[in-house]
Amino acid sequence: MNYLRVTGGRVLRPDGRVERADVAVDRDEGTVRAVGPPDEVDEALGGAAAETLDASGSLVMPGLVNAHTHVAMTLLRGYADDKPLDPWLREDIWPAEAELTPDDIEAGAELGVLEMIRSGTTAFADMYFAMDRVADVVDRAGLRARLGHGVVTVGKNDADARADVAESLAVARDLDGAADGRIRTAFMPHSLTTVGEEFLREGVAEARAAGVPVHLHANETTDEVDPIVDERGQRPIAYADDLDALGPDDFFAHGVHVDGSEIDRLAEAGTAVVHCPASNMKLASGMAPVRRLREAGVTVALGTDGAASNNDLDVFDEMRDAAMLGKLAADDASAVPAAAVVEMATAGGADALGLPGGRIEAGAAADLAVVDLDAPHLTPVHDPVSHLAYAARGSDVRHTVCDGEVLMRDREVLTLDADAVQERAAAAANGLVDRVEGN
């Protein structure tokens, strides 16, 4: 058997409480075979050898997941600041991604997948373009993914739009259960105001007849739901509804500006809602109503978005985000605790995106992370849950294991050469700007 064993630390359990333990992996299965004092995992190992990942003076949780981002926008990271949601998509972002090219998107995916394990982030669902060279950065990097291809029809004649259908049912098709089952996909329909009725309905019918989830942007802004309201005279949670697009394995980013009547009705289909607080807060999106999605039962989770509209891709200031956004949306500085977020950030995102992982228990998918409680700003530990939400930061993630498989220990990336994935991605973003600055 091929053992590895988190010693000496505290761990985070599913019901929130963090007890002294260690953490015994099945590295062949790729799950935890056990979880408690000393002596009782030397019981369950049976005297097996086992590789040890020391982690004394740190906290191990369950490895974060980053319910929505769009990975290799790390090359446009600081490019275009500053602008609301719909003129910053149509002046800066659109013709900066109509130069990419497949290799700028490996090297941004690089670059982003590197970030994640460095923070502590073991899954991740993305909705960008060439998922196949994404699906290989998945697979070298070592993390689990939810992918998909993000479909826009506006702008575009009937021929490229139904190419662009096409395009994202091929990949949920052919990428599903890559890398070993750590990838899974969805259909990925850009927003409910960027992919015209006509396609959706023909997308969505297809994934459904294939069994695969849908996935896309709602509700994100005004823009997004006043068209809607004034040319369909419905709110547009009914409008995917009647699209077929709202079931139990969908799951849609943002939900900013979701009525009472749409809450209910996330809440009765079973589709999930993945809050990106600061991206919503940078872009002026406004302020999702957390408190009162979880209090119906919505499943929420936590991402970053892309990291053109954050800049980062670290969740542990996703959590901080989301709780103390929560309070001021809410007016009550009890909405939205510490749990909750950790919660939202780990078994939360794992539900959302259908993937193992988020929470530590026997028989669970083996995604921790070893978070170094050793800092200054960490200091006195009064509460570790409350330090994961408002004082820990990517950088006190000391060791990374997803699937069984250590990718970080002791702060180095054991899977992607860190140096150069950083020089490749910096050469790819100046060479994408020198091209959108020259047309």
Ligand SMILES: CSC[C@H]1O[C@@H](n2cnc3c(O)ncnc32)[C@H](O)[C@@H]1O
The other form holds:
Amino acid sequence: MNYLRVTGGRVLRPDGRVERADVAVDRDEGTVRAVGPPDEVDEALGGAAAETLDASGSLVMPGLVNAHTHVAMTLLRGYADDKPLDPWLREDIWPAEAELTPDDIEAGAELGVLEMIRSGTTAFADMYFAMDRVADVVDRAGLRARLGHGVVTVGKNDADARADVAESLAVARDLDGAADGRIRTAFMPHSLTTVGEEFLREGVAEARAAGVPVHLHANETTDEVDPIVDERGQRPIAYADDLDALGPDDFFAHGVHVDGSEIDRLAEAGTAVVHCPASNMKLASGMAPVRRLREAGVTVALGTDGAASNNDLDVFDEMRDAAMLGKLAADDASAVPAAAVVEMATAGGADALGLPGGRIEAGAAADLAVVDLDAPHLTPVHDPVSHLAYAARGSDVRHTVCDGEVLMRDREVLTLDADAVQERAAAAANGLVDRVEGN
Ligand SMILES: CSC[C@H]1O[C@@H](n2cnc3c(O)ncnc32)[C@H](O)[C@@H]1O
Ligand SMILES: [Zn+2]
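With the form predicted alone already on screen, would you show the form predicted in complex with this ligand?
To see the whole picture, the full complex is given below, headed by that same chain.
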């Protein structure tokens, strides 16, 4: 047997309790074998030897889930700031993305994945281009992901629009199950306004036939919601329902401007919402009604969105932002408490993406982040869950484990060459900007 044993720490259990425990991992299966006091774990292992990971002074939590990003946008971090969504995309981001090469996307994805491993993220959802390259990075780096090619049909002729939809469906079919099953896929139309109705209708029908979920941006800004209401006389979630895009495996990014009927319909359909508080604040998109969504029974996950609208991929920041913004949105300091955002960043994320992980219990996927609590900004420890939500940073993560494999040990990432990744990405970003500026 091939075991890993995380020893001497405190462990965040699925019910929110924190207990002193060891975690034994079956590396062949990629699952948690046992959680409990050392003698119980000894017994579960039957005296078998195990590689150890020291968690003394630390909290062992489920690996974080970044449920909506565009990972290669790390190359555009700090490239265009301080604008609302529509002009930001049209004036800055889309012209730059038009110059991206598959090599750039691979370099940007490596940088993003490195940043995520270093901040305890073990699973993410990615909507972008050149997804074969992103999948290769995920495979090498050792995380889990739900990947999809993002479709935009506005401004394209019929043949190009059809080709874009076909590419998203082909990616969803071809990459599903890659990286020993750590990669799953989805059909990913960009949004209900940037993809034409006939393409949405046909694409969703084909996704259903192929058994892959749908992921899109929905109800992000009033500029996006209002034209749908004006042109169709229906709210975006009703339109999505009409398109058959509202299923229990589907997950929508943002859900900022959703009314009561839309919240009820999302809950009834079982469609998850990925809350992206930093992006929503930076682009001044609005405040998602997180408490109302959760109270209605909607699965709410957390996402960073791309690094150009955040500007990092640290899910600890997202937990803190979600708690703070949720209180402001509800005008109630108890609206989105610490335990809620920790749940959204772990089990909520795994459930939204339909990926294993998110809970530390026997039989669950061995996706873990070990957070070092021995730091001035984390002293004293009255409540470790409070610290995860309000005080910890991604840089407090000491070890990261995914699928039973150690991806980072004592802050050294083992699956990527951090210096080389950073150097390559910086060169790719500079080359990209030179091309955009015509140098
Ligand atoms: C077609 S691939 C994905 C596409 O989405 C763009 N994008 C990045 N952030 C956002 C956001 O907050 N809302 C909508 N679209 C966004 C990204 O630049 C790609 O073009
Ligand atoms: Zn996005």
